[in-house]
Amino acid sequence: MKSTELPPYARAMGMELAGTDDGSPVIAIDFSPRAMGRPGFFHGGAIGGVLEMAAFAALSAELERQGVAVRIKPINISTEYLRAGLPERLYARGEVVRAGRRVANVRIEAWQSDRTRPVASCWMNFLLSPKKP
């Protein structure tokens, strides 16, 4: 995935590149009905998509930086929900926090209309393998 692009379930569930944030790009979605959990707030997993989608376009814009080409695996996730995600825009950016020669920590922050006040979080690690021709 190239940083500037979003995969289908992103763009399905309407996410969209809302800039860049100090080199990563920041993802948004708008609330609609189909982020919607219990009437009038984001669902976790909409909110947990968002978290994952920031996290692979950080890790693939750092990868740009540096002139990598490997293939990025998830290896696992963790996610602390801070709030409850609001019927308003919701935004996420990754920081890359190790991009070694073979996993790469990723630290996330989801939030709405005060970046301070952080939706919710999550740690990823990736295993990073040479791409095959």
Second form
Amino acid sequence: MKSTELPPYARAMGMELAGTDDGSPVIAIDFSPRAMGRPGFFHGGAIGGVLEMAAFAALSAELERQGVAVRIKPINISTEYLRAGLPERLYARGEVVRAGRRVANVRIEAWQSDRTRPVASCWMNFLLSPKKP
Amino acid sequence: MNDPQSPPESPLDRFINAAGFNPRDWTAHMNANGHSGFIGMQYRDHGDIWIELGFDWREDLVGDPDTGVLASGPIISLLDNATSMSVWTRVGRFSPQVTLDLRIDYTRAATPGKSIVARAECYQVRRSMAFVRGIAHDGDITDPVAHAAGIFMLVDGQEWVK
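Based on the form predicted alone presented above, generate the structure block for the form predicted together with its partner chain.
Up next: the whole complex, starting with the chain shown before.
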């Protein structure tokens, strides 16, 4: 995945790239029935999906900057849900803490109208492997 | 008959007031719409403290268009729902709760075209927290695609729905 391309799942959910912040793409999603869990709020899984997409995008952008062409596979994700996801636009941005030879570690945050009040905080680890020819 | 003065019954009302918790009924009514409906979650089976939900592979749920491998987002959603419902299955009634944290290990990529099944259980409930774990697989539970551990926080009903 290129940092500027979103996969079918992300597009179907209505995610989009909403610019970059300090080199990391910001993923945005408007609230919609497709994203709703308990009535009137974002589904935790939908928020998780946005966090993951922000992680992929941040890591892809970092690897592009380094000029490294590798396959990236998610190893694991751990999400803390901090506040209810209100029925309004939601943003997420990842920060690559380390991109080594085999593993990359990314921290991600999601927020809504007030960036200082995050909705969810998350880390993800990725396995990096040589691209198949 | 509905009293014309009272607000229309929401799908949730029948579960708030129900004597027990019926996971099949919940899936049919509460997972038919919204995000769970989009993913296409279906009830499969349940026991005393566990429940199984699943969804079918679909092109618009794909995360890697080159291989057709599912995005992990729908798998998070399925495990979130299944673990959440395992709490109500264990305590025998619906009770408002929110996800405090959820960790998922992706043990391998899901096979393109195959349905995903999540089997989740609530292994402990305390006054304010419920502890859950779950496995997602695509046909063989001994060869899972993901493993989950999470905690739900039990909350007051007033803040749960809008």
